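What follows is a single chain, given as structure tokens, in the form predicted alone.
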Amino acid sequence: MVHPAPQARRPEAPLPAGPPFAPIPITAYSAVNALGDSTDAVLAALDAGRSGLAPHGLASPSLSLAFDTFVGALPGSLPPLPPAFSAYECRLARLGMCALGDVRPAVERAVGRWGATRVALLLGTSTGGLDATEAAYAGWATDGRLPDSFSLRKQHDFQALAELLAAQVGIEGPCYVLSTACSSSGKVHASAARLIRAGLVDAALVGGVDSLCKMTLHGFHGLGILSPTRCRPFGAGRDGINIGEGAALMLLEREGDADVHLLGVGESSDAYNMSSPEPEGRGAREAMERALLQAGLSPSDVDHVNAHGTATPQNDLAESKAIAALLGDRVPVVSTKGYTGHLLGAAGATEAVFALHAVRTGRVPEALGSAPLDPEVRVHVPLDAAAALARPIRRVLSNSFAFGGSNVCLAIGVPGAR
């Protein structure tokens, strides 16, 4: 028997406010992805409206695929791990170490300030070190044995990356990895906020890392939602996603010198369908409502939305309905998937960095790939590069939605009244 998909429940009563949320300073951040191998390079490419997406054979020659697609591969080569940590060697670990470089001094200062056991490390990923496991399997298929260098525990296992990064900077507090598909590295911000608010830690290094691998690309191709061209979030005739790789980190501290803060986090779980979004975007809207409620903000306080915007027909339409129902059509809405591709477990953290950058610069990213706009999308997507330039931006919502209806929204910006 085929059962109809359940309808997501919309509460009739107002959402409970919960205890007051003190804004949490974001004292350091980093991002590496298809736009560059340093935070400065990534943000410069974002400001220039330059896409990092390229045909898979050019972007990542080791990815031999029987179908066409564009991917967001980190440019150039990544240095190997330090010899003492060679057991963790895989592309995921190299991406994480690359992102760690830009925040390492700030994290080490935080460890010195608060104490090693009072700093947490929380990461999100979707595939872990699967690229290393794929290579090991290829060796087994050829030689009948796994390579001596392969360690399931230290290369494939999700927790291995957290152990590696914690050891690099001396973190001895709570250390774990979440995997809720594409909402993973958005949700770690909520986990970190709870640890800080509960008095269990004074600081947390949060973020997400995912690397390109064949299983992910074949999986999305099997679902029929992998585009053979550059993705077109919210665009007419959009036909699917591009997969990317990257890493992004943020340092959250109970107190610190920061001009941008984590103002609130909203989470929901509508469990509508294993892979499809709820058509009216009810779970997405509830996550945004909860983020605003926790931040003590009203819809009129929002200046920009960094949308999840995967460029699939269903996702973008459902998200646009959710945004329009909550915020109307006045707020600039941009998906940055046209720059980096969908970074899966690293998407939430990466787009949180982009949201922070929008606040610091007053610059909404150009909506790459969105023109011509789907006429059914009833939100304001700035198609002209000039329309995306300087404007007052104090509060941004950054959305990340995942399979199974796991939704998270981060409210990032300047605390206090306008």
The other form holds:
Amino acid sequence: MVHPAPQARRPEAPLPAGPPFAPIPITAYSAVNALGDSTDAVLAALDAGRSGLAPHGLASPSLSLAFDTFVGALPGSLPPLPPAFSAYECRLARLGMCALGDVRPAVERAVGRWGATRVALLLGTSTGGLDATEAAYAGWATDGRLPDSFSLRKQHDFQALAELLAAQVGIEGPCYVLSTACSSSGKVHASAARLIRAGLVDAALVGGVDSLCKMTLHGFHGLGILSPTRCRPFGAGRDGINIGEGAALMLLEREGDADVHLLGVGESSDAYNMSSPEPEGRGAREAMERALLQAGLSPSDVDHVNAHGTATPQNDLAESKAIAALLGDRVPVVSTKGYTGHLLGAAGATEAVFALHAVRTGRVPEALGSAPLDPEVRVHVPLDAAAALARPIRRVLSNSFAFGGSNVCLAIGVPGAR
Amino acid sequence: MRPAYLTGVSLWSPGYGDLAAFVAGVEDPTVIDCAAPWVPARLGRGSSRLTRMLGEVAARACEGAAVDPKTVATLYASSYGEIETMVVLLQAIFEGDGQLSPMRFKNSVHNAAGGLGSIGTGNQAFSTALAAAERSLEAGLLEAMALLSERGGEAVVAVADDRLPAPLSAQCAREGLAVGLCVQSARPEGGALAVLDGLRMDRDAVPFTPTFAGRVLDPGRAANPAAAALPLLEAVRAGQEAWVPLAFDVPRPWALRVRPDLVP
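Switch from the form predicted alone to the form predicted together with its partner chain and print that structure.
Entire complex below, previous chain first.
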């Protein structure tokens, strides 16, 4: 299939002025989700092409849903919080603590190097501690009182998780949460980069955490976009998303030893519809263009796209139009939601880790669930791992799009000329 | 960090339709909701009063600054965000038939005001939604100052929380309050309300003094995270040069240096 050669297009909105974006070293990272409870386990499953999605009744029976769907639940049980922090107890907090384990030594080193007040902690979430609030509300609906163990401030509040994680590693710099639904933990990278560039901090621990909740599952079911089966990003006859849970963290430092860097970030707003993308992918394309511009890259520099790829008919078609218009049909495009489900507020950070892993290993993940492809999707979706090994991977774009038309694209890779 | 200029301020709270009314301290019990000109009525169905509060103060701050709502960067900050809508959805799950209104679910996201406002104004520029409990104003202004330092232009910070619905109100009693601040990187031709030319982190917590315009704030408004903006509004009104804390009763609050715009 032949498409016009990709061309860089100046976005309609004025692009940011200011100095060139210096690549920011990614000195540590972690991810936990349906693929495993450690970063190694997650990435091994990704490399093996193994999906973590399962019917909700098997993967997370406590959800007790009255409709069919697959979910991506973290396997096994998560350890309780340290006794001194038991007031923060909820599944979200446990997921965050689980992801913190793998980056903790590096973060403590960074705190020692830069000083506690010079390290920020910025998290993305869409659910916050909603799992605890749901349980508390269920108790109230039954016996008319909230459980004594429930704390709105320390469990439900989005900021509670950021405070909890900052306290574990001694971070005393700016500490807050971005919650722009499914772009939340992509946008934290942009915010951290700005804080570093403005000289307010020297390092930032960024990431995202979301847990499975009844409200999100019921909500997406009500919208008619929850698939009753395993999701099929970019696939023919795809019928919606699977929801997952997980956490992912990245340590960004002004200077540091790292083979992979944050090269640039692009953000845009669709200004079109609260829950549907602009059909031609205008906002998605602008986010990608801005990421490339900030990174000083051209479309031909891109080796792989980790797509938002929710597996809804509308999202995947609009996103594929945007990618095809900007990059053509040579770049391997994969949505890893076929592995983890849609992690909502944790999606951006998780997929940033997957993008980084693609650069480090030179491998693009197999596009799980995408076969047979939707013929309307005119991008290169590699359907097996062998096809994915055809070219080196040095620069990856990772897309996250959200309700409210909030779009973000991260450019991750090796700095410098090709 | 480049200096910025404060060019528009606004406030809304039940009983007080704007900042002037709040300064005067004359409560009007008929003021129970706001117009929120950025939120289209059609899309606004199923939205919360908080969404309208955020949209209202963002729009009014931009009006005061003569800033184009179609191009301004928008930063919305709230601690509990769309919790009113969330409770309606929980009610449907645990006390109803489990069927959630798609409209309400879409509007339950923390960035509902940003999404609806961008659609209403056609604004495709930067937008974000922040949550930082007592530090919500601090987060909004840190983000805005860093954004302007990076790319220049204009930004509006809207910080708000509304009263909580039952049963959660049992753990947090507060009255609704919203404050809007329009900031920009270039000094406007006619001058600015104030120059913001320093950011620092202080070591010790600063206790919140619940007064504004010479009167004591009621406990409900004093407990609202948006009340952290009142000392900044006071400093601007007084034309004083001061380091103004952006968060109170928390460790290591950030402070913003505010001074009158004296350049002719």
